[in-house]
Amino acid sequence: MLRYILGRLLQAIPLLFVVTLTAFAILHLAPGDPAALLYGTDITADQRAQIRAAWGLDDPIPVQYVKWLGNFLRGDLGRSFSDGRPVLQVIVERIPATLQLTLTGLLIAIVLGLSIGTLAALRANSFIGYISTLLSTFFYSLPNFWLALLLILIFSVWLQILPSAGIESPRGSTGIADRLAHLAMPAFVISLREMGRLIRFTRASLLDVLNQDYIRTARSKGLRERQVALRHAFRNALIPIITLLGLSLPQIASSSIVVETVFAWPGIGRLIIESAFQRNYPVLMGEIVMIGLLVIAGNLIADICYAFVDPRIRYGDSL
């Protein structure tokens, strides 16, 4: 297992290099001058040149990337154009809010997705099964930004029972009830798309396993359907579901960009939008590296979980 993990980490190095190189080129070739956006259009040409020289923006793009890569390998992500603070500090300040939102959304998606998907498989030819399939398609198809605006309209404007934005009330309350009230709508929006995918994958995977010969043998021994499904079928059906869950956290983190912007949630997603409008290249590159590492970690965690779900899997022998 250790050999497999080290091999996957080594394989991730060139992938991360390609991602950062592509992202760096796209960001610097995009229209817009950070000096003008951050310091206004009233500055003179000499002042703009001095600002660009101070931030190293007057160098050719390949030279800028080599400098950034060298600093990155030393653990230095640079400094934010907007306030001069270290990029790592800027990102770390936003991580708790994003983790709170994404992990809550992922937990909701896992609990409801697996439960409804399992029920849909066990009642495949019933009304419950058809409704579950319809709901999963509906949940997966809903645009996050549209659902977020709809929930704000219903629960904040019409019913006035939930706050429309922020992570806490303006009065600075840190009570759990206040935090949950602010978390309810964005976490639900974050979870809905992944919930729809989990329902469909769980249903399809469990139905496939329930048609296997060993399941029919278990039934012929007189075991109850619930025992057959949960003890024998569900464990083997988890393999493709784990693959989906390994990719869910990075995808939820990506979808949080829209959700955090709509709900003014002070997390990484909102920081990405703010940095993009400011052409704050160092912060954007730091966030791209973080998302890339999150994707790699999600895939690696999913692969490791395979061995715990199915002990027959041995990664070390495949290398």
Given for the second form:
Amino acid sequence: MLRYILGRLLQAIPLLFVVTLTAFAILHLAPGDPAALLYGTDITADQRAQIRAAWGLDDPIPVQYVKWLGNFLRGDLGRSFSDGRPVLQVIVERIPATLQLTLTGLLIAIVLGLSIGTLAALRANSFIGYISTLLSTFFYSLPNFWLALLLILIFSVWLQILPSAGIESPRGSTGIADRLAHLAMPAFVISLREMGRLIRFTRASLLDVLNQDYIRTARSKGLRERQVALRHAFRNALIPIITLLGLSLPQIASSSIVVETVFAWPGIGRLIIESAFQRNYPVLMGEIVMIGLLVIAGNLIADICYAFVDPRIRYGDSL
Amino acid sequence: MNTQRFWFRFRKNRLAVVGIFVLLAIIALAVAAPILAPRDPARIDLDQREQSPSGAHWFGTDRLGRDVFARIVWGAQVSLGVSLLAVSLGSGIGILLGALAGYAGGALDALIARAIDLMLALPTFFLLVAIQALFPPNLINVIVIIGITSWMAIARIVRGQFLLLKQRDFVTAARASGVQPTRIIFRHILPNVSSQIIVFFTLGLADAVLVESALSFLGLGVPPYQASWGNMLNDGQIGILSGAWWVAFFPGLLILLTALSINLVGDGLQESLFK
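Following the display of the form predicted on its own, present the structure of the form predicted in complex with the partner chain.
Following is the full complex, with the preceding chain placed first.
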């Protein structure tokens, strides 16, 4: 098992290299001078040249990349152009907010998605099954920024029971209830698209398994339907679902950009827009590395979950 | 499968039929924009700011007094057009790479397969946003950027089909009689994959509508002076807090209806073509 994980990690290294190289090239090919964007007309051309030199922007791009890579390997991601703080610090202080949002969203999506999907499969030809399928397509087609605005309109403007922005009250957090009130709408919005995918996928996966021979065997042994569905079928249906969840992490992270923008949530999603507009290369590169690691971690977690659900993988046969 | 049989099966899926009609209505809206909304969607009328829906302004007006209905109808052209072109580009790339990988096999196939996996694992929207923020917004950029980040699903399905089909007798026969490889790929094998391509094209279109409007909503898509559904939502954000809900409500509703109807049609196609 440990070997399997280590192997996976080793494969990730060239991947990270390719991603950072491509990202670096695109960033530096884009028009716009960070010194000009940050300081505008407040500084003279001479001062701007000094700043550019200090930031190393005058070196040829390949040289800049090698320098960046060298520093990165020594654990130094550089300093933010906008305020001079270490990039690592700038990013790390934004991570908890995004994690809180995305993991809550993912949890809601998993719990509701798996339940509704299972229900849809078990009652495939009934009204409930029909509604669940429609619901899944509906969630999947819903523009999340629009839903976010509607929820703000209903709960913040009309009913005035939930705050429309931020992670806690401006006067400082007044405890868990305040946090949850701020989290409710963004987490719900971010969960819906993944929920839609999960409902559909769980239904399909479970229906597939329910048609297998061993399910017929279990039924003919006289087991109760509930036991057949939950003990025999569900576990096997989980395997493809876990693959989907591995892909869910980047998806839900993507949604976080929009959701964080609408709800003024102080996370990574907003940071990426801010730093791109400022041409804040060190912060952008740091974020790209972080996203790369996130993706690798997501896939790795999915792989480990596989191994737990399916012993054939754990013991290394068949695959 | 012959057309008659296909329609017979497609019609049984009520939701897909409803989807077709809604979609056709939206397309008609876009095409008939000059007739339906002779009012200039960009005309500013500061005396008519944030008027709620009425007989004169069916969907109300925005904070510059522009008619929301006119902007929706004209914006439909932009939103649908951008999505359609982006998906066409993405599908083109996907078909080409998928066919090449599946037909050639070996190292090329391994390389393309890895590229597909890599792109699927990336949070592409992050990249879209970062790249769009770096380059000045224009229509071509939006189309290209959505196109080059949405080819993977089609590439994967086309590759899989090519891997299967290239071992069939009709391909062996074509090869033995000296047909050029490009002709085998495009004339002999590709037509057999057309159902799969149609389904993934349709589902990709729904995604593109959502991605385009999300980018425009963030101010990173269609240039702000052009009416598009995403841009209108961006404008309407401020109105939400002051209670002018109609500015954001109607364009969002149109995005939802479009994505939903396309997805329903896509599901219907999938069911009637493959099951």
